[in-house]
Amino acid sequence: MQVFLRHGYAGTSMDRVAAASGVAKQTIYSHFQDKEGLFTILIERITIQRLQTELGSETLQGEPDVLLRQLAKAFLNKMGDEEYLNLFRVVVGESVRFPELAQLYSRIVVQRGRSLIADYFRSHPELHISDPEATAHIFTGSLVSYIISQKILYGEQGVALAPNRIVDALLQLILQNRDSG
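Present the coordinates for that one chain in the form predicted in complex with the DNA.
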């Protein structure tokens, strides 16, 4: 898995996989059909595993300004992890060759997170959010694209943009229309 995440599908040789996992090549081929099957199952496994690690699918509760800020921070932390970045890189990089994996990732990670937040927005009508789904996308999307531009495209070595500024601006936009009561 580490090898695939680091070198991508085409850049990974079965010899290296065997060496890294400490087993004989033959053993791998007795458990998995071929390279493609191994890759597919590994990515599937780690993607689903990520879901459980991340959001225990609990419903979100708490004061909007506190909870949303906390959520944003947790989100940035999780996605900033090197293993997570590599998973994203591989899924995006191989999305043409392995569209089912990309779709799995989309369903499991992206859509799940978005609807969790959308539900939260729906349960807080005082925020006056007319389209919770779209607003939830803006919330998560701003954070995802921040990680992409800073950590994946190494934009932080150019003009760095502090994470707090994104979070502050985002919360200001989302909360500015709520009832004062």
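We call the rigid core whatever largest set of C-alpha positions still superposes within 1.5 Å between the two forms. Bear in mind that the values here come from a model prediction, so they are computed numbers and not experimental data. Numbering follows the first chain given and starts at 1. Compared with the form predicted on its own:
- L67 shows a C-alpha shift below 2 Å between the two forms [criterion: core-superposed Cα displacement of 2 Å].
- Core-superposed comparison between the two forms: CA of R114 displaced by less than 2 Å.
- Once the cores line up, the CA of A24 ends up 2 angstroms or more apart between the two forms.
Could you please show the structure of the form predicted on its own, as a counterpart to the form predicted in complex with the DNA just displayed?
Chain only, nothing else included.
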């Protein structure tokens, strides 16, 4: 990961990865088919696996007010991690030259996360969510927007906005129709 973060996707070769990890290049190829395969595993490790570890599960379970708060906080913690922020910067920075890299990130992180949350919304009809996919996109998009404005664009140095305020307002919007109807 450090090689990708230091040199970007384009500047990272399997020779550099082998030298940095202290193993033969053939050893890396025996575990990963190519650079994209290695990067895929790194994305999964830094994003999905860390979030699942924080949540303690591969599926979303629990009462909406508790689970959604826990999910939002875990997401903000993950995205606030310097290694993750740097990975996100590499993906965004290289997306023009390597659109397949952005598409890979989108498939592994964005689409999987949105699908997981949409499935959770579908399994909770008491929330009265008419479009689970769009609501899942709004949920994650609000959190990503917060990270971009506060961390990537260094907004916290100007007008800081406490993460709890974002989480509270987001949950209020999603939970406001619960049990009505």
